[in-house]
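Taking the form predicted on its own, here's one chain by itself in structure tokens.
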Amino acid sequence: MSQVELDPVHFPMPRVQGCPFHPPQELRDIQSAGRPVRVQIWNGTKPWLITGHDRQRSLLTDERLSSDPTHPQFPFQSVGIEARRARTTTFIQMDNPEHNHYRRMLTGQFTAKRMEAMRESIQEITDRLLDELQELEGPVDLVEHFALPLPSLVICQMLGVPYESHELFQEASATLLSQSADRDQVDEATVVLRELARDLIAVKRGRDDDDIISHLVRDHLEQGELTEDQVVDMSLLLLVAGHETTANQIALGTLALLENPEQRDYLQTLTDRSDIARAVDEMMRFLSIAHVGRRRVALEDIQVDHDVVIRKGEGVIFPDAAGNWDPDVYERPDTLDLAREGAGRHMAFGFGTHQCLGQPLARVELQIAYTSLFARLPTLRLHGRASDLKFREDMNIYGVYALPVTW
């Protein structure tokens, strides 16, 4: 037995002091070892890391490996997060065909076409985040003012959810995704999400409301296919991934734009939208917020190296910034590059079956974010030093805590 196997370091791993953006260190010298290793994780357990592009989109493909949390062995991101899941059960927590029975009943709602249909109501909620940002006296705190508004009340407006109960939802989801929560805090949360999500659904009984919600209540649950239960447990799901995420992505895609000065004037010169997609698609591969990994256990054996064979049980983590920088994929994955091609291909919304159901909203999102914001405020720029920045290097999502900026 390997050596990293008898003394296996711990995961995630902390990121190198000054290179935020970069993934942590030991994560890049297992990626340049090119095999499977065993680490860590917070309660003692040694699951397996899977690095490579290939090799990762290859194994979350695999039937073989479960997104059930019921296993004993499922590698859980955190204590809060195994409480949580042992509180609520969506499709994301299930295997095939059950899996795909309960997210074809979302797949309308998020088609690429409905979310570019939804652009002209995005963009409208941008300016008018951005006309009150500008009503201020700098420095501002970015994130407060636009990052985590601008996805808020987009999923707010798509749910059926009041935005006056934004604080509500967006202090309890940082309790959920917080690694350090325990099973108190992390219980507390979710009732009042829960409590939340029931009083809309009463609401919403009877009414013929063109949210997903109502979607949800008159379309399933009024016709037996859904329990109330799992109608809340759903609405909870969109609502928490539907702003944490691209929140988190908006505010530290703008710090890095404003660390790579010659990255931002080249996306203000982008007209074409598809090469606005393209820069987007290339800071989701950069960035890699979902640093914790994406989390399986294996149903049976699988052979996955000459001499590497992941135990029936076993735990499996998938670290997104692992495929996302694989140098045989990227060339210079290091740097920020957002004329790269192929830079779609990366791994920020996962692979297979159980990649993010939201990921056209959140493209659509990210794209208008990111250009009206230096088209309004091309001077732009950050209100004191990146090293001073407190980075959510203890959060599920990565990302920073607060961003200010002046112009």
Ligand code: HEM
Contents of the next structure:
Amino acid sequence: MSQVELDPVHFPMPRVQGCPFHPPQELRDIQSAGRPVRVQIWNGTKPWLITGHDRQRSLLTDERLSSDPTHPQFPFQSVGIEARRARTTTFIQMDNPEHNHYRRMLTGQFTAKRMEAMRESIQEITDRLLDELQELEGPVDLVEHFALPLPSLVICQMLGVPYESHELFQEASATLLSQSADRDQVDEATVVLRELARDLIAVKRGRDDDDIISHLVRDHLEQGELTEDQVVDMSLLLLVAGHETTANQIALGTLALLENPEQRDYLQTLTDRSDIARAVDEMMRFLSIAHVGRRRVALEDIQVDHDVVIRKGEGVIFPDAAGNWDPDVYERPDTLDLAREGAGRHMAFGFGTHQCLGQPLARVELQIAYTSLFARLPTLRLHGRASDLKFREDMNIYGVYALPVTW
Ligand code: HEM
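Starting from the form predicted on its own shown above, please give the structure in the form predicted in complex with this ligand.
So here's everything in the complex, that chain up top.
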């Protein structure tokens, strides 16, 4: 069987200037061609790029593809992630059955029902931040004053992490998620975060607190089911994933609404929970912020097209937008349409066994954030021009570095 070798383009590709919401044109061209191709990544290796909604779905549930980064050709997102993954052992980088064993220790904490029960407290945090925002003289950076503190406060409350440490963990998380950070910077950030988690675990031992880290300590560490290092790593996975992703989705989503005023007006008319949920799903699909894609490695040869076989040991990348902007599934994918039927089929939270554990939480946060922001500040507008904004192309989670607004 012949392998198709095209000249490998570099991945991730740059976006077209002036189109910050659109996936890179080169990626869209590869998707239109409809065949898996090889790309070149930062370390010179040439993993496969899988596009198309249905093909991505089918391969993301294929157990012949592994998330285990100890395989030699695992296509890491960056040197920093490679350095970090080598030292941690959380379920995001395990295959089943181990993955399920550890993930189950946390699933009860993130059920949709439990997150619904948190609606009131998330609304309170949101209202408080908006009260403080309204006190400020504009222009104000919405990332600093709203998008970042909201999910940070919520995840701190859930994990039992004092919010006073937010600058420390936000800065360290940003280093871990940067594609340009080097090994030393990542090591330093990892030390900072691990110390924070270890100190917290020490405080929580022997106490009866009702937060997630306390639950891990009481139910699993003290029972000998987890080591302290494992509790540290799980806590940090939740802390990092729990604020950075949602923060970027809030900020970039707000910009998308400001740039699409008819969609913002439509959002402001919504009162039904399921309509608001659909609008948020469409924002997730449209923005696909985890833009460096899912990363896997083949455990066996896998035939993926009539003349394409992914060989055992080869790396595989699933870029979010190459599924979420598939015109065979989403009509006019480049249009933000908050009333879109079927928007919930997107894979912005991943797909398969590693599908985002925190998605019920992120959904509630986003539903509250967008609706409350525009209800409280109906005249919200960008201060300056969108073309002057700096976008996070160099980070594993896409977004905007700062969003100056006024109202
Ligand atoms: C807009 C917000 C979010 C986005 C776009 C997002 C995206 C993702 C994606 C794409 C994955 C799949 C990774 C893979 O397949 O390799 C994932 C996994 C994960 N996410 Fe999220 N996430 C968000 C919010 C959150 C929140 C709030 C938490 C909470 C604590 C969280 C915790 C996790 C965890 C623990 C995993 C690993 C799941 C596993 O391996 O079984 N995420 N997320």
